[in-house]
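A single chain comes next, written as structure tokens; it is the form predicted on its own.
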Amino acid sequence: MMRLPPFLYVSPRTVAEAAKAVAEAGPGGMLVAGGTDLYPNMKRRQFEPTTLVGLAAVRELRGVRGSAREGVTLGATTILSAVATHPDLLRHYPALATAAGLVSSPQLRNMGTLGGNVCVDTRCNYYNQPYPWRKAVGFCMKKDGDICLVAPGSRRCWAVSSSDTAPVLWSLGARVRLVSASGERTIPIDALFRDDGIEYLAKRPDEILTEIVLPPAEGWASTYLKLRRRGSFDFPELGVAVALRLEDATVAQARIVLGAVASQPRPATKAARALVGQRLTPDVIAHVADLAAGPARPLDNTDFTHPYRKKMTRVFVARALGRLAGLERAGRDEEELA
């Protein structure tokens, strides 16, 4: 049995108290909300904090406020099951509700939080293993070693982004609020991520992600598809988030963001530009799907082979666009293997 290492648990009641506690904890401190990813990582000694600052008692971090007309604000510790079933999100931001509903299992969605999934650790076959396994192979660059075992000649870690909600929020143009003892700032969610398997977040360790702010939804349609081996409880091997604003059946604005193909969500900017001014015909969809596969550069560091995951990028982008065009059937596409 893998056991948690000893640590001090602090339970603040307000964001200000939490920010102060994180600052006082210093390099040995970490934040925890639902803990569905953090605690297993601690058991595997991937994370070794001496102090955990719990956010569960901070009420101001929970809940969904606002409207589709004015924009919606989601507290970072709102549980994923609440995001997945919220009526306004289901109607006006369906990609986000879908993504939240595809994270892990029902039990863990009742514990895991939206902010936790946005900031979830990157993953790799050589990293997400028990300590004795990692020790036997000499560890990896991400923890305790100095070589990326996926690409031994590389100077960087290639662990992949494993969030379902991050690419969706990126496609929706979301912003995030970060609070620390020294102040606060609000940034576009795309500025939150770095393309590095170790330093994958641009927020400082003493900053708390408190809110996710969605812009008005009027005129926008969105969807999210997920590739995984099992129908539940799996991290994404590929995520495809598409958001479109249509005017008289013509695409006026478009965003396509890929998940699990790099160390951060990867926008398919060229493909999205190719959609603007076009109708969603089968020929246009096929062309854009080919373009969207360009930014996807998966490596052999998660489930399935990387050529297959590259191929499925085209398939899933075409499916997502077909769904928004009314050409693709609804159902379990996000869980199927083609």
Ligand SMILES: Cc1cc2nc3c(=O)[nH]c(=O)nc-3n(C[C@H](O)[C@H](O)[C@H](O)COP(=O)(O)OP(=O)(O)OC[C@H]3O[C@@H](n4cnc5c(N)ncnc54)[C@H](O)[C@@H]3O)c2cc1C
The other form holds:
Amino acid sequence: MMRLPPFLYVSPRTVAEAAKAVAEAGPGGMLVAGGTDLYPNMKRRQFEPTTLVGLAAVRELRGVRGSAREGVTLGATTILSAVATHPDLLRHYPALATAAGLVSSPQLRNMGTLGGNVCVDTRCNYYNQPYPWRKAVGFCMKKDGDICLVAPGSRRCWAVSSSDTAPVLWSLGARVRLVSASGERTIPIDALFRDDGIEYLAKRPDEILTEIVLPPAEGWASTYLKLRRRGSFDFPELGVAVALRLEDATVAQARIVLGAVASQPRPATKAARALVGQRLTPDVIAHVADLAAGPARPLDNTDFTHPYRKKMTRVFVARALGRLAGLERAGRDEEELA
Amino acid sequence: MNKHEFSVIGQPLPKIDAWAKVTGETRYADDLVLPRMAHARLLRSPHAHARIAAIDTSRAAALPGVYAVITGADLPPVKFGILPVSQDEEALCREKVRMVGDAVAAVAALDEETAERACELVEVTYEPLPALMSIEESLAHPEVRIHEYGDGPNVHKSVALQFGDVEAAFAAADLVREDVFFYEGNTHLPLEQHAAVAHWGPDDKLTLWSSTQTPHYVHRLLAKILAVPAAHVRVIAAPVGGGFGGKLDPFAHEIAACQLSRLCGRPVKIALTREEVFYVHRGRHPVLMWLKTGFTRAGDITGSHLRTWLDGGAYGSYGVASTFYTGAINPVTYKMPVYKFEGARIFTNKPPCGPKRGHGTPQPRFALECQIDRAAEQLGLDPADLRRRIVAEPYTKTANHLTVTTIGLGECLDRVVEASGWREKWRGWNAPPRGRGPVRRGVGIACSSYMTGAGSAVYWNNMPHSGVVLRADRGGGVAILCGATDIGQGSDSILAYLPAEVLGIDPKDVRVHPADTDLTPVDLGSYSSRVTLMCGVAAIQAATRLREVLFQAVAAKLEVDPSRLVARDRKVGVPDDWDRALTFAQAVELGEAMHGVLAFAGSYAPPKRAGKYKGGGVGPSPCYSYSACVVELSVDEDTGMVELHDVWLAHDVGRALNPLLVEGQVEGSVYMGIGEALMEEQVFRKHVHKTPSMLEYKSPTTLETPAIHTILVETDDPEGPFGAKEAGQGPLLPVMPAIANAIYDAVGVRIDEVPITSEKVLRALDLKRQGKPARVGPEKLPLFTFKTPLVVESAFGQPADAITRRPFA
Ligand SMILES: Cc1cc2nc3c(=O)[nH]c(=O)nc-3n(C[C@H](O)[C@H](O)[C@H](O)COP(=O)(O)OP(=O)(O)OC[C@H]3O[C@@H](n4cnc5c(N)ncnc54)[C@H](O)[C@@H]3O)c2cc1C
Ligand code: SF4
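Since we've got the form predicted on its own here, give me the form predicted together with this ligand too.
Now the complete complex, all chains and molecules, led by this one.
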């Protein structure tokens, strides 16, 4: 069996203790919440931390507070199945509940946390492989090597942002609170990500993501669609998050954010702008879907061929908008019962 | 016996090991722990093809906690292989590696982590050779030889057989179709990864517990490979957590564990990672196929000519048999008076292919059933009616000299047609689409047949293929010892049900002791759907022998004629004087007092019906199962995604000894078929399996599994135990072509290769929109000249040979 490398596990009780523990652990330290992403990666030797600071026992990090009127605050270690089934989220932030409910499998949603999902490692099928495989094929710059195997001339890594909730949170205008031993800051979630497969988070490793703050939901409608081969278990090969504010059936504000097409969630700004002031007619939807597919530039490093993923971007954006427009729901329903 | 006279047979009983399985009590090989046990790992090659210049194990051996490090030099210099004609494997490669994952060294240490670290310290100097990763590459580079033997450079086996005059048959046809298909390979994906524990005892005797489907073959081969007397080797098959053909060969890890145990004087455990299981493989061969078939206007087949090219991977394994099997079974299903088959297996630098559920037959089945669908369209016939018309005749011989006995295919077809609502749902060729928006519905149909046990062993011999010893105990229990291996299919349960039925006791009164070469008579192994039939007949024979003795003793006691006695409800007595019936335990005591120890053997060997031509040994079977399948699905024209709604599968199982177990086999087959048809891909990137993990190698989940409607058809075959035929492999076969045919019905595109991914469906739909032929599939065939065929007269329509006449009966 694949085994974990040896490491020291620290289990603080408070955020302050946790912040101190990561700071003290230095470069060999890492945070772990549910461990559903990190532990398998450690078994494949993608991470070899000497100290893990576990967040499971930090009670203040868990739970959902607030309301749709004043905004909702989610503790970072709230498990995904709680997010997926929370009545207020289901009603007022349905895209988030849907995305959380589409992550992996029921078992993983019971362990995996929202914060861990936001910070989940980027993926690439040259990289998410056991050590002997990577040794046979050749190591790449994301771990143990110095070239990119997908885009050999490239000086950067193109591993894919594979979080289901990150594009949704971005489309909802969420903010995140980061706490470290030296202070804290709250930033818009789009400022948390960087378009780089290795340094995909714009936060210091000693900063703990403690909270995700959603703005008031009133007037907003949202949805999330996920492309994957199977109805469960699989990471997104494409995620489409759409949030709209409608005034008398006319779009007043719009955000479309694509997941799994780049090393960070990618907003389809042009497409969103084209929606504003429009009614969601089939023609408008088709036009906007074409615009949204523009920025999607998938590479051959995930499941499905990349031309197919590009094609599906248009189809899925159109379907997401069709859903919000209340048009007859077309196509295969990607929802899974928790 | 009629069905209602049975007490155990036909009952939907839980498996005898069900409780242990669901409570986690079952001890698989990896659960075994022995005192002082060491843990081993293998070092595997990162190169697909390379010469080994040097191996230095000194740093590994010096690592604290390491007990032993071995390379090929520490094993006797013998090559081995499961088939006598393909002795081409080494446990630890000595001179050359032929695929990524070939083992080159092994380490035993105090724990797995240390063994793993020591493996990394073994220094192997490789001189890389060009890697041949496809049939085309291997044929194009005869100067690069993967092996030195075979029927040509990189050609492992080439066969050509002709039964009757195919050209004349095509000339007589109204429609002759030629089509090309590709069946992508796939792997078994058992949940349990291979594991073994070896113990070379202080008495210089070896015991191996292993997750294997063939303890007998492993026993024979270990003796040869380790150069020890077979008398001092004991192989015990631990409960197997799924096999599907992936645990049928002797493997490097088993051999290494034995040798390491010998050297370090401790028991040694080795457990493979999922990644290693993908490299060990022995799975479905990728097969490229060319099929030419002649049809009359009414739909009758005049003759058929099949060519197959198998991508064999790096070693022989069962490949010679696989090659023959691609040609053997198609004529068993339909009336096919004339038949020609040419096949070739090519070596490549990939994990070796071998037997996977359906061994060699799903590929040509896919080709034939998809071609029949097209022929039906061209002839304007309902594809269900066409098939119904051409179902083979029972108790005859096929063109290739196979004897068929009972055939329930007609009834299977009628019942799936009825149950699925085929008459309403299939609305003719080119009917307007069903469905709303971009989602279109369709139905498809296909049939198949499969052997119930291979007629010959993998090594030639005249001994039984299966044997049991049955021992009655004074407490009224019965112990049955049999070499059969339960891989989840339920053979242990069958070994309890059948004696219980014969002896009138409860299956719970039977203790089954399986698969231990020291204790149990040989059963050749869990492959070719042979176990229920062969060990079943042997078990009935042994139980009947015991019953005769018990009847004699009870008859003497009750002063009646033994012919008046019956055994039921744990009693033996005269039916109309049941008050005086003795308990089974009393009967045993009387019997033992009269005859001495009550231990009886049962033996089974198949009827000798091999065709009298070279190659005639592959394909004969005591009897054949039949299946018919209707699939209803929908295709999303925007995404190419296929969603299955319902599968109706009727299976002629001869008799359902336990309908629950048969349904389980059918459902598992349908599930596996969906994966083969739509998802599973054995693809390589830079010479390595692209997705060696459960997450990335896409196989369906329960959410992709549709409602499965199983219909069991009983034909009471004279060759089977209480009339039973196989159920473990046959029901898989029609699923893939039925899906392909249903996709055509839904959206009018032909995907002539599996897996039928959404990308391929979308590509075909794009072609259709552009007015081009709406087909995705192979375009070219390899440049390869088959040898001159062996021409044999067609035996089509001749009466069957020697029904129920077999050795040891
Ligand atoms: C088979 C399988 C399938 C999966 N499928 C999906 C899928 O479909 N969609 C999907 O989005 N994910 C999927 N995942 C990934 C993972 O399960 C989820 O993303 C999960 O939400 C991760 O949460 P966690 O708490 O387990 O994270 P962990 O594994 O604990 O952590 C993940 C990363 O985030 C960091 N981290 C965690 N919490 C914090 C915090 N509070 N502050 C700062 N850093 C933090 C960790 O240091 C680590 O780098 C899958 C994983 C597996 C093994
Ligand atoms: S994108 Fe390139 S560098 Fe990044 S993980 Fe994949 S192969 Fe490695």
